[in-house]
Each structure stands twice: as structure tokens, then as C-alpha cells.
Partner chain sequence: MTAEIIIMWATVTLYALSAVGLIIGYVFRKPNLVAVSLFVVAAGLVVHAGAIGIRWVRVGHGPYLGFYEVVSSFAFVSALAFLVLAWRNRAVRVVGTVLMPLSFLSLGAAMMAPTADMDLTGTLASYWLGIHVAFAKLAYGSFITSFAFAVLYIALSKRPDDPEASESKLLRFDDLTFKFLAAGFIFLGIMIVAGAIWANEAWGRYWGWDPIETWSLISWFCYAIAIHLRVTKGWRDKKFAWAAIVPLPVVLFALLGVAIVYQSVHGAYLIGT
Amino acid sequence: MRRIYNLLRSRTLAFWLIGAFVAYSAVATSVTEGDFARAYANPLFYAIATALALATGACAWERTAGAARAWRTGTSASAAFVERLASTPQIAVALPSEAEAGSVLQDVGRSLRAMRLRVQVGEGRLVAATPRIALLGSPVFHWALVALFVVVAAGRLTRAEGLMGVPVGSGRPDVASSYGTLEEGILHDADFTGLTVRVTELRRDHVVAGVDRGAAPLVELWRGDTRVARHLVYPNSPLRYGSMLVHANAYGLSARFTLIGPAEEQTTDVFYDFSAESPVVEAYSPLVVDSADGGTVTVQTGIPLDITGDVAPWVVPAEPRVAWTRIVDGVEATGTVGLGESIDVGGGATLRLDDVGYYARLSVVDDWSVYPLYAVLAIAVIGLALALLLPPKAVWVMLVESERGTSLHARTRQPRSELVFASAVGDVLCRAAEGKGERP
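Assuming the form predicted alone, can you produce the structure of this chain alone?
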């Protein structure tokens, strides 16, 4: 186990894993042409991410243990440490014979305070260090990275995302059957959110600060008879409520049909998407009706648009009609119907056209991890800022008498990334010995 831990906290391993993570992301997103869901669902990516998360956790544990030891000991010096400081100093500077040792030590303290260190001066000794909070920067940053991996993984397992078509003026329950396309994590709640998504208005050319933001549906979320959220949705302005995030995806036309036959009446909404090549909006799925003899009847429909010059504007026609093609036992029949008119589907059943209007296609995301993700990122930034702007450093200085005279001995403690701290302390001691230290 110790061997595995040592391997995981290896900086070499972390370097190669980060490189593999970045390389995979760059290649996968290029090859899949922006299909991020497919790019990041590959087992190879999961293996790289898991290994990187474990390596980050081992590194975080190592840094936390080191910070805990440094917090407990603070700047106290054991007898053995004082002995090493006197006999084998990291830095040694001889004082001129005419120098006043006490004044030199005071000059060293003032210079170290100018380096944003807290200084304590005792009899013949000095200790300076950053505030203890500096010890938290690196551990907080690394644990935040570990939490980031955990939150993202948990979010992927429990989230759902799909496209939902909602006719303007009506609503759809947040259930699987309401979506045209839907992707669910394996641990997503099968009951979904229990909310109803309504679209009460569609502004086809919504302008914000002089910029046309396109079609903007007014989306409402209802829990039973209570409206819990309402927002005009357009690019960069989604509706947010709890774990739900609703974006506008597109808009089109919708037709409402009622199947009238031997059984009870059934109402169905059919959605039609506009095409730049055709003056007819086509349904993205045909109507399939159960016939009286136990078979099915397929009815393909489309809505002809009004043509102005050579252009078919993407609006509801002034007198909407639905063109239909019915296929029964391989025999095809065609025709058109207006509002209130019906299509004969055989067996005494008919499809009545009740309404033609707009629908909004919404991208609906159910993902609780979004807000924890923001919180973890904020903590990571705070930890990184603390680690970069206030790295933990300490220095112990002592006056040592010997046959050759008085010397300043010093030892330092700093992160490996602080390459110049020890030399900066050496410069401080040299300037103070020469009488060039900081003066009050």
C-alpha cells in the first residue's frame, strides 16, 4: 500500500497524467467534431481521469500532512535544531569586529518584516515566518481539485439532459416521454423533478441592448398549481431553478390533432421544424394511429408556408392548412385539411386538426452538481491565490560566538518552488552585517 501511495504522489506521474488528460481532450473533441458527450464517455478517458484524481488525492494528503506538522510545531525550535543551527548552519555570515550584534539582529528583523514576515526577536535569536494561514493554501487547492473530480463524476452519473418540445400556451411534465431526445446518467432519479414546463409566450425577434437575440420563449416551471419559476429564455440567459437549467434551442410550428374513433378521444401535438430549402415545414416524426383491425396507419404531415416573393417567412400561415399523406397497407393517399377539418384514417376513425401555432424546443438539464461545482472552483481559486501570493516560509537566525568572532547563523524553510528565498535571506544577513540593513 505504501508503494502505491508513493507512486501516486509522484510528481512525474502527475505530469504525465495531466499531459495525457490534455492530449486526450484535444484529440477527442477534434475527432468527434464537438460531440463532447461522446468524447468524454470513452472508457480511456474515465481511466485517465480516475488515475489523475487518485494522484491528486495522494498529493493533497501529503501536503495536508506536511502542513499539519508545520502548524503543530510552528516556529518553535528543539534543542537538536538549535544545535544544528549553531554547528551546521544553512547560511553563515561573519560580523565585523566593530559591529554591535544586537543592532545587527534588529536590522535583520526589520528587513524580514519588509518581506512580509512576522518577526520575533529574543536574546541572541530571531525567528520570522509567514502567518499560519499560509500553510493552508496548497492543501486547500489540492483538495478542491479532488472534490472537483468527485463532483463532476457524481454529476455525470446523476444528471439528465434532453430536448423537449412545448407548444406555446401549454406545458409538458418533466418525464422521459416528454423528451424528443434524452440522455440520462445511470443514477438519475427515475421520477425526474416532478415539475411541469410551460411556454406562455414566444418572442420571435427578441432584441436586447440593440442586439437581436432570436426567438425567446417565456418559460414557466410549475409544481402542481404553484408557479415556482418564470424567465424569458434566450442565448446566455437560461432559466435556473434548483437543479434545472432550461435553454432555448429552436422554435417551429405545432399542430394539434384529436383522434376521434371507437375508443376515447386522444389529443396529439405534432412539431414541425423550418427548412431553409423548402416552403413546407415537415414533421420530424409521423403520426402512427392504431387502426380498428389491430394494425397501424401512418400519417405524414407538413404545413405549407405563405410565400412572399421568393421567401417563405418562418411564421404561422395566415390561413394554416396541413398537407397529409396517409399510408394504409402500402396504399398512399394525400390531401390537405384546415382548422376543424379531419383526416380519415379508416375503421371509422378520424384525425381532426384543432390548432396550428408555435412551439419552443427547449434544452432541459437536470444537474444538481452545477452549483457545488461553482463552489469548489471558487475554493480552488482561493487556495491557489493563497499558495501563490503567500507561500509558507520561515527563517531562524542566531548569533553564534566562536574563537573567530561573532557570526549570524540561519536556516530556512520554504516550498520547493520558492527557489530564491534562502538566497534572499542570505542577502539580508550580509547587508545587516555590513551595516546596510533596514533602518527605522
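Positions refer to the first chain, counted from 1. Between two forms, the rigid core is the largest collection of C-alphas that superpose within 1.5 Å. Every value quoted in this text rests on a predicted model; they were computed, and no experiment measured them. What changes on going to the form predicted together with its partner chain:
- A movement of the C-alpha atom of A424 falling short of 2 angstroms is seen between the two forms when the two forms are aligned on their rigid core.
- Here M398 does not count as shifted, since its C-alpha moves by less than 2 Å between the two forms after the core is aligned.
- A387: CA moves 2 Å or more between the two forms after rigid-core fitting.
What does the same protein look like in the form predicted together with its partner chain, given that the last one was the form predicted alone?
Below: the lone chain, stripped of partners and molecules.
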């Protein structure tokens, strides 16, 4: 166990893992030709990310232990440390014979305060250090990174994201069958949220602050007979409810058909997406109807748009008609129907066109991890800023009397990145010894 921990906290491994992550990402982005997410669902990527998470955890643990030790010790100096400070100082500055030692020490204290250090002055010595909170920066940052890995992984396993078409004026239950495309984490609740997603209105060219936001559906969420959320949805203005986030993805036309069979009637909505290339909007998927002989009849439909000049505006035609193509036993039949008219699908069954209107394609995400993720990221940024902008530093200064006179002795403690701290302290001592007082 100890060997694994030592391996994981190794600096060399950390460099290799970060390098592997960088190399994988660069290559994956270059070779996947548009399907970027697929490259990051590869087991190799998961292995690199997991190893990086474990190494970060080991590093966080090591830094926490170091910070705890430094916290306990604080700036207290043991007798051995004081002895070393007197006998083998890191910095030593002799005071001129006319200098008043106590006053020099006060000057040193003032200068160190100007360096944003907290100074405690004692009899013939002083200690100055950054606030103790500086010790927390690196551990907090690294633990936040570990939490980030965990929250992202847990979120991926439990989230669901899909596209749901909802005709304006109606609703769809939040269940798997309501989605055209759906990506579901393996631990996502199979019952979904139990809510109903309704679209009551569609504003096709919604303008806010002079900027066209595109088509904006008015989306409502209902739990049973109670409306729990309502929002006009457009980019940067999603509907939020608990772990759900609803965005507008696109809009198109929708046609409502009623299948009238010998025994029963069944209503179905068909969605049509606009295309810049064609004045006829094609159905997102064909209608498949059970025939009387136990087979199926496929009916492909499209809606011709009204053409104004050379363009076909993306609006419901003034007198909507549906062009259909029906294939039965390899024999193709075509025609058009208007509102209230029917398509014969054989076996005594007909498809009646009841309505043509708009539909909103909504992106519905159910992901509890988003807000915890934001919190973790905020903590990580705070930890990082603390670690890099307020690195823990301390200096111990002591007046030492000897046969040659009085000297200022000092020892500093700082991270390896802080190269100028010791020289800055040396400058402070020299200036104080020369009677130049505070650093400018």
C-alpha cells in the first residue's frame, strides 16, 4: 500500500500523466473528425483520467499532511532552531557600532509588515509570516481537483440528456419514449422525473436587448395537475427546475394525424424540420402503421411551404397540406391531403390529418452534478489563487551579541518557487542596519 502511495505521489508520475492527458487530448481532437465526445469515452482516456485523479489525491494527501504539520508548528522556534539561528544564520548583517539594536529591530518589523507579513516582536528577536490561511491553498486546490474528478464521474453516470419534440399547445411526459435521441448514464433513474414538459407558445423571432434570440418556446413543467415551472426559453435563458435544465434546440412543423381503424382511433404527432435546401419540410421519421394483415404500412410525409419570391419562409403554410408517399407490398402511391382529409392505409384504416402547427425541439438535461461542480470549481480557483498568490513564507530574525559587536541573524522559510524572498529579507536587514528605515 505504501509503495502504491509513494508511486502515486511521485512528481515524475504526475508529469507523465499530465503529459499523457495533453497528448491524448491533442491527438483525439485531431483525428475524430467532428465526433469529439466519442474519443473521450475511450477506455484509454478513462485510464489516464483515473490515474490522474488518484495521483492528484495522493498529492493532496501529502500536501495536507505537510500543511497540518506547518499549522501545528506555526512560527514557534525550538531551542535547537534558535541555537542554529544564532550560530549558523542564513542571513547575517552586522550593525554599525552607533546603531541602537532595539530600534533596528523595530525598523525590520515595519519593513516586513510592508511586505504583507504578520510580525510578532519579542525580546531581541522577531518572527514574521504570512497568515496561516496561506498553508491551506495547495491542499484545498488539490482536494478540489479530486472532488472535481469524482463529481464529474458521478454526474456522467447519473445524468440523462436528450432531445424531445413537443408540439406547441401540448405536452410530453419526461420518459425515455418521449425523446428522439437520448443519452442516459447507467445509474440514471429509469423512471425519470415524473414531470410533464409542455410548450404553450412559440415566439419565432424573439428579440431581447436588440439581439435576435431565434425561436423561443414558452415551456412549462407540470407535476400532475400542478405547474411547477414556466419560462420563455432561448439561448442563455434556459428553464431550470431542480436538476433539470431545458434549452430550445430548434423548431419545425408538426402534423397531428389520427389513425382511424375498424376498432380504434389513435392520435400521433409527426415532426418536420426546416431545411435551407428544400421548400418542402420532410418528416423527421416516417409514419409506420400496423396493417390489417399483421404487417406494417410505411407512410412518408412532407409539408410544402408557401413560397414568397425565391424564398420559402419557415412558417406554417396559409392552407397547409401534407404530401404523402405510401408503400404497400412494394407498390408506391402518392398524394396530398388537407386538414380533415384522410390517407387510405389499407385494411379499412385511414390516417386523418387533424392539425398542422409548430413544434419545439427541446434539449432536456437531468443532471444534479452541475451546481456541485460549480461549487467545486469555485473552491479550486480560491485554493489555486491562495497557493500561488499567497505562498506560505516566514522569517525569524534575532539580534546576536558577539565580541565583534551586534548582528542581525535571520532564517527564512518559503516554497521553492519564491526565489526573491530571502534576498528581499536580506535587503530589509541591510537597510535597517544602515538606518534607512522602511523599504520604499
